[in-house]
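Here we start with a single chain on its own, the form predicted on its own, put down as structure tokens.
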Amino acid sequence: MITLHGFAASNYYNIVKHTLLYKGIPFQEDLLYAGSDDLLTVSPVGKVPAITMPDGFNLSESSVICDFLEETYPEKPLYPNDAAERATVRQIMKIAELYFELPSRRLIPYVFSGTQAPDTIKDEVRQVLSRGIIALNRLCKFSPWIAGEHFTMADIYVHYVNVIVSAFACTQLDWDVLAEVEGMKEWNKSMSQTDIAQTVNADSQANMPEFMQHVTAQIKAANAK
């Protein structure tokens, strides 16, 4: 059985978890936080998530893991057969990562500390998010799924990217970012109501208090040095 290493409060972890559940692949979960010595044994840079296959093969990086699962368990595909359509799915995922998630992550320390980010950082984040909004408006179809008629990896990936955008960018910038992409909020709501997303979200919420204790302990340890 596959072992999924990481913690349920991580959106990257949940991308892989949702993929496993969608494909119906049996797996077990191993609670590990980023930077732990145990995680370093299965992830070269100690990042979440990682998987261990039944034969002992370890793999990290969520997008790499998902591609590996797609190739290893092709029975319930998450990518179109057509090469151009596959490329479009991957393009949506990459733009969401670079222009939605990564700029939003710059605001995480301020949300966790209950402070406001400096205006310079907010302005920089807004600029990058604005580029993402333009691109996703051009690429996303929401008919009914993000890339068209069929559910794809882009639906899973962007849904969990939006968790970060909503929790951090929208909060710090007082800006409903998802509303700027036509059809995004309605699609995101539909995604959140699927059985798998509800299961993943419930596990994430259950893990959040322990995760926050872990973050607080790390901050205290860093300040004590």
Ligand SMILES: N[C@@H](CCC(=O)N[C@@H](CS)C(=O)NCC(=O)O)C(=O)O
The other form holds:
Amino acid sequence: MITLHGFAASNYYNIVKHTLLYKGIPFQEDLLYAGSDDLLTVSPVGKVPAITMPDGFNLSESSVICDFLEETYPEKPLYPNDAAERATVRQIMKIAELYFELPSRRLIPYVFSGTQAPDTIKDEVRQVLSRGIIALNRLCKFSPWIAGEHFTMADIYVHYVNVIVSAFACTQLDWDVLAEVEGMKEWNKSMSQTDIAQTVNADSQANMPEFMQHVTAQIKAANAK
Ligand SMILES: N[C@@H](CCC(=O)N[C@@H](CS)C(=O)NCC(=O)O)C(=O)O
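Same protein, different form: I have the form predicted on its own, so give me the form predicted in complex with the named molecule.
Below: every chain and molecule of the assembly, starting with the one above.
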């Protein structure tokens, strides 16, 4: 059976978990937090998530894992057959990662420490998010799914990117970023109402107190140095 390493409060972990559940692939979860030595044995940069296949093959990087799962378990496909359509799905995912997820993540330390990011950082994050908003308005269809008629990996990926945008960028910048992409909020709401997303999000909420304890311990350890 596949082992999914990581923790349920991680949105990257949840991209892979949602994919496994959607495809009906049996898997077990192995609770590991970033920074643990055990994680380094399965993930070369020590980041969550990683998977271990039944034959012992380890893989990390959420979008790479998703591609691997698609190739290994092609039933219930999450990418279109047509090469251009497939590339568009990946383009949406990449733009969401680069222009929504990563800039929003810059604000995580400020939210966790209950402080405000300096204006220079807020300005930089706003500029990157603005480019993402323009690009996603151009690319996303929401008819009814993000890339058009069919449910794809981009639906899963962007839904969990939006968790980070909402929790960190929207709060620190006091800006409803998702409302800037026409159709995004309505689609995101329908995604969150799917059975799989409800399961994944319930597990995420259940893990949150322990994850926050872990974060607090890390911050204390760093301050003590
Ligand atoms: N590019 C990686 C990013 C994964 C990532 O940043 N995971 C976070 C947890 S949500 C993590 O492990 N952070 C620990 C660290 O940055 O050292 C992916 O797509 O899997």
